[in-house]
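In the form predicted on its own, a lone chain appears below as structure tokens.
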Amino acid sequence: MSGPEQHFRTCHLCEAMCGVVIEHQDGQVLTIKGDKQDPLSRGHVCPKVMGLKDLHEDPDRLRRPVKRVGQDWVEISWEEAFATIEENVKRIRREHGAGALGVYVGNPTVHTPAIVLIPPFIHALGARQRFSATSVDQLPHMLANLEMFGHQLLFTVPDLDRTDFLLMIGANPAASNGSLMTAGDPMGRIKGIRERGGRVVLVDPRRTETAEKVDDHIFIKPGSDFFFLAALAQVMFADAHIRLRHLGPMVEGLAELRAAVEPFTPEAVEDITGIAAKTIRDLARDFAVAQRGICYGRIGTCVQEFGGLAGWLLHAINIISGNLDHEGGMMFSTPPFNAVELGPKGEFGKHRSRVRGLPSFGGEFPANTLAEEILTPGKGQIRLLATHAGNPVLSTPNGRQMDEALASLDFMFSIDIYINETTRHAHIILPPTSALERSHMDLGLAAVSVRNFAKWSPAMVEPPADSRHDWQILLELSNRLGESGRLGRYVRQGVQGAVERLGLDAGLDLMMRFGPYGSHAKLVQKRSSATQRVMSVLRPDREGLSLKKLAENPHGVDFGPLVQRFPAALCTDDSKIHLAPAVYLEDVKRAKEKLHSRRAHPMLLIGRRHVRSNNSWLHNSQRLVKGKGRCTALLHPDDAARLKVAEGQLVRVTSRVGAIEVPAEITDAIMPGVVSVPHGWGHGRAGVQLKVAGKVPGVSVNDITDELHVDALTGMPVLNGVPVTVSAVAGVVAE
């Protein structure tokens, strides 16, 4: 028996990317603590960190491929699993064409370096119907990136460490640990803003955990974020508080933006937002004169009726206030990989979904069209579905319809570690190794980090014999499913070729060497002289960044604060920032109609999250779900009195697509007329093999969100601001 060892790693359970120190012995995790030497998190961790141990040791986690036989699951060999998938994919593709193949990629995919192999896998599969968690999350941000900056992956990042004014809308970093804002310890950084004399304001329909730790919280009616943002911009134009700073020569469309927001005065939006005109006007003026300000919105601003327009104005307000690409404002990270150059530029509306004609984005259709594309007969009907780390039954609208759809497929296979609400419909499940059994480096999230840094960790323990890493599974499937039997146009080129020949780590090493800190950075085009000077400061020596250097620095390598990236990073054809793209100006007409012809709904539904959860995939950890039940319906006391609902009493929340029954939690932390139910629950479905989650199943809020209620611009489902009715379940009080 060996003595205890220390393992330094990045926690991959959410976007915070906290550094951890894992003490382990003979393959057993003894303790997990924050790594005080990590340049990003500086020792901070949240309660979820013990999920690393629980996921690794979970007896419900699959270790070998399984095949569904009737209502039972049997273990099979990897060869049988791969051969069965290959046979069915090629059969269905031959009989029905590539239009009959679909793929869904879930949120956890971004937390693994194997994400680089998702594109070649999808290409080899030949699936023309592609879906992912993007369209129930950050699509409006990516659309704004594409339309205004020329590339879907040019994400803006809050420079929390140097700002004077943080305005947050529809975000709850105290629970999420930051989203599209990889900050290690976001609330510690937000506390730092206040300690140095800055101001933090949160706008949200609920007084969240974050609201308790800011200077001002402002209630806003669900679904009205665009109207609030438009009023802020209108005041800034009316008061001549427009400041472009170094972006001046790059910005076009200023007059068009001014005309677009002109009707949305604070007085005009007062009723629809529920925010007093004076409050909006004062806030706009305070933000406009701040020397270093951030207007940051997250998922709450995205998944609503005007989410596309809200994503646009978040960028626009930062631009016209002089806070885009400016120290202390919304900046752009410089990750160790050239994500913009490696990833596709993106497209919007190039294709339309078969049944409803909703627009594609980045080659994907909105996830709320997946079920209907499976259930609707005709040419292009999806008959085969592959999923990667996704659970659309719980995470996309009308989960009961999704259940029905998945059950009807000719064939389905999943790459996943659990038999959950979605994968129970699969015919074959391929489980990858646990995160602690493979090396780790965050690729996607480094592009939204509030500080430039890089970190790589080797595997903590050897994987079991006859197991497969996620990247090995993806490579094997790509080689088997491609028309030529190999990787097609991806074969032996760049990262994919290096991974196939040498392994994933070799591919990462290659990417780093050609990245901005690598020895071959000078070969990368589109570097201005100013950027080259920055790189000479950031690059620690002539050797440049490599896997070897990161292995020698297990806590990570710090490259310092965010730096100016424009104009060099702009990807538009004319090298301009497009402040008023036509797609938004056209959609503003719809918002004007809403402004003048409003219909009041008695109750509006919103979601919420908790620091001990991450969507649906941490509920099988006893230490993370224990304690007071968290799957409740928050109601304001006025609504509870009107509905004659007592604390803990079951209430029925009903929408067009169905109803759920959930215990009431009465609190003045939510606006009157709003009910909040958390997402990610609903583990009581038959066939789910999650013992801990099954004891606290809760209900799925997405059993009552409506796949037909969408943002007309993006096609995204409306998950915040869903019209519902709430009624007491007579005589029933939850235990």
Ligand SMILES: Nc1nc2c(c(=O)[nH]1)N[C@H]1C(S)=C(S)[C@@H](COP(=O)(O)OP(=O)(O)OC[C@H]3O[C@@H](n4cnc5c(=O)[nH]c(N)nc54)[C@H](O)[C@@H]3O)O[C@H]1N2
The other form holds:
Amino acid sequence: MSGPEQHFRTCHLCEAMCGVVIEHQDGQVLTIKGDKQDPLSRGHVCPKVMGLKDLHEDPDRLRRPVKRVGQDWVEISWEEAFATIEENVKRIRREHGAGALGVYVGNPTVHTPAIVLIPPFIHALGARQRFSATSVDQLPHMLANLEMFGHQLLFTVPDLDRTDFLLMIGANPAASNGSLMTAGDPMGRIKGIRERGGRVVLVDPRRTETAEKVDDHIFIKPGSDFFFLAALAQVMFADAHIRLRHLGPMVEGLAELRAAVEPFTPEAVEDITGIAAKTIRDLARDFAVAQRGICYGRIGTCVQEFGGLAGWLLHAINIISGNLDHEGGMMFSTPPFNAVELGPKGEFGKHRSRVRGLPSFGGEFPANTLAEEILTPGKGQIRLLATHAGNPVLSTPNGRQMDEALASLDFMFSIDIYINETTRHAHIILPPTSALERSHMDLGLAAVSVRNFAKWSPAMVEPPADSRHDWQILLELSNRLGESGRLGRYVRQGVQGAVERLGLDAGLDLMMRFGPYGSHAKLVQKRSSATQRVMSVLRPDREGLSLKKLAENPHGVDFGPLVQRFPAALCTDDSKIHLAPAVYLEDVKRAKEKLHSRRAHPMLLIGRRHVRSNNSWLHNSQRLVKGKGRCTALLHPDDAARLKVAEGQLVRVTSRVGAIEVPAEITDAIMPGVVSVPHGWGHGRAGVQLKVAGKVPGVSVNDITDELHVDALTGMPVLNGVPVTVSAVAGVVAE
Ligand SMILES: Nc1nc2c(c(=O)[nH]1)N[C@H]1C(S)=C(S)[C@@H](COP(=O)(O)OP(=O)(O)OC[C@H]3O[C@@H](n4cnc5c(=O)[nH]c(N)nc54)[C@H](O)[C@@H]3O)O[C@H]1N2
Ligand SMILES: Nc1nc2c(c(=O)[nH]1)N[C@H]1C(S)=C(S)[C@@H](COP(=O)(O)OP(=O)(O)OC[C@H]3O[C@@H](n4cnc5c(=O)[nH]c(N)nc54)[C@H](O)[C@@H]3O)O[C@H]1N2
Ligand code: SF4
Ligand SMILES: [Mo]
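Alternate state requested, the form predicted together with the ligand (shown: the form predicted on its own):
Next comes the full complex, this chain leading.
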């Protein structure tokens, strides 16, 4: 027996990147607390942090590869698992071509450093049909980054610590702990704005937990954010409150933007948004004159009927109010490696999906077309699917259709920790080590951090013998599945080869050394000659960032507040910021039509997150699911009275694709005409091996979201603002 030890790391469960101190002894986690010395999170953690222990110890978490034999699962060796996958991939590729291979990459991928091996893996697999959680999440932001700044990964980050005015739309950081704003303690920082005399305004169809902590909450009808944003911009133009600051020489398209928003006066959008014209007008004026303001929108503005247009205007409003790339406004981070240089610029609409003609984005198709690509016969029908850290059955629309599709595949394999709603359809599941058994660095989230920051942590405990890390699994598959002689294999072999020879941490070290704080940063900046390159390798700047330096600083290294990055960081070919890209101007026509076609709509369904939950996969922790059931339908008292629904009574919520039955929770915190059901539940499906979650299964809201109801611009599904009917289930009162 050895004494307890302290281990410092970053919680990888959500985007907040909280620093934690884990006390452990003989491989057992004793306590987990917030690390007060972590410069980003300053000691903040949420209740989910205990999930780190529960996931690590969960008996249902897979430790060995498994193979499905009928309804049963049997453990197999890694060799058998890899060989079976290799055989099937090669067979299907031979018989049907690469068009028959598909891949779905889920959200936790972004939270592991193994993400660097995803591109080589997909390339080696040769999957033509690629899908990910991007198309049920942040795609509109990425499209706006691409169209307006020239690179899909040029994400804007709210400078929360220095702003005077935060206008927050369709986000609930009190539950989510912030998204596309990695802030450690976002609510603490939001409180800071008010303490300095600043103002925080929230726009949401529900008076959320966040709403309790802001100055003003404004109700908005689901799906109408574009109209609200357009009216804000219209007022700013009409009042001549346009301020470009240093962006002046970079901006083009101002007149076109003005013309595009012209019809959307506050009065014209009053009805569609449900917001009084005066409220919009006053807000636009207050925002425009604030010295340092942020217009921040998140998932509520993304996965909806006009999500693409909303993503555009979020950027546009920050630009025309002089807040983009300005202290206290929407800025760009400087992560410890050149994220933008490493990743591809992106593309939109280069390809069309086979069955429905939905546009590609970044080489992927929207996830709401995955099921039909599997179910529809013909050349290019998907017969083999690989999933990495994804649960599309619960996370993408029309989950029952997804179940049917996955069950029909010729072969499916999953890299995942659980036998859950999605992976139960796989033939083979390859489980990676637990997060505490591997080293950690949040590569993706560093690019959206509200301070410039870097942190790396070693593994807390040695992984068990004969286990594999995510990156090792991806590497092995890349080696086995890659075909020789293919164009582009050199690209794949670059990353793959480096990681293979040196290990993932050494690969990260290399990326950091050539990054903006690295020992070789100057070399990259100067784009220097071969001689300088050799010199620099011989005499690296010893103060520069490296893995060694991070290992010596277990709480992380703070590089200070965000700094101005434009014009240098701008990636457009003409070095201009495009305020009015053609794709948006074209789509505005659809919005104008919507404004003029007033149809009485049924009830509209929206989503909801809870601080003790994380998408679909944290319900197997007893301490996180205990208490009052959370999979409920929020209904306004007026709607409840009209529908004759009592508190706790089961209601049937029906859409084009199906119905779910869920207990009602009556509250005036939701707008009349709106019903809110959280996603990620529905663990009662046959074959799911999650013992704790199975006792509180809930139902999946994505069994009634509609894969055919999309934002016509992006092709993304509408998950907020789904037309539904709600009725009482006679005589049934849920417990
Ligand atoms: N505890 C917890 N934290 C999480 C997650 C989780 O599942 N649980 N998931 C993580 C992930 S993957 C993400 S992407 C982030 C998301 O982080 P957030 O974007 O903060 O997500 P939500 O908490 O869902 O907040 C979205 C808000 O939009 C509102 N809304 C719905 N429809 C509309 C609309 O049409 N217009 C407007 N204006 N608002 C609307 C909803 O009422 C809700 O309050 O959270 C991350 N963090
Ligand atoms: N109706 C509605 N639907 C939504 C949303 C909504 O707001 N409303 N939100 C959407 C959003 S923002 C997102 S991001 C998506 C998420 O969609 P997905 O990413 O498809 O789903 P998750 O629920 O995050 O499932 C994560 C999977 O990864 C596995 N996993 C966890 N950790 C690891 C790991 O370390 N390695 C590996 N290999 N696997 C791991 C889990 O077991 C689980 O199977 O859901 C979307 N769906
Ligand atoms: S907010 Fe909670 S889940 Fe998110 S990183 Fe912090 S402790 Fe982890
Ligand atoms: Mo997400």
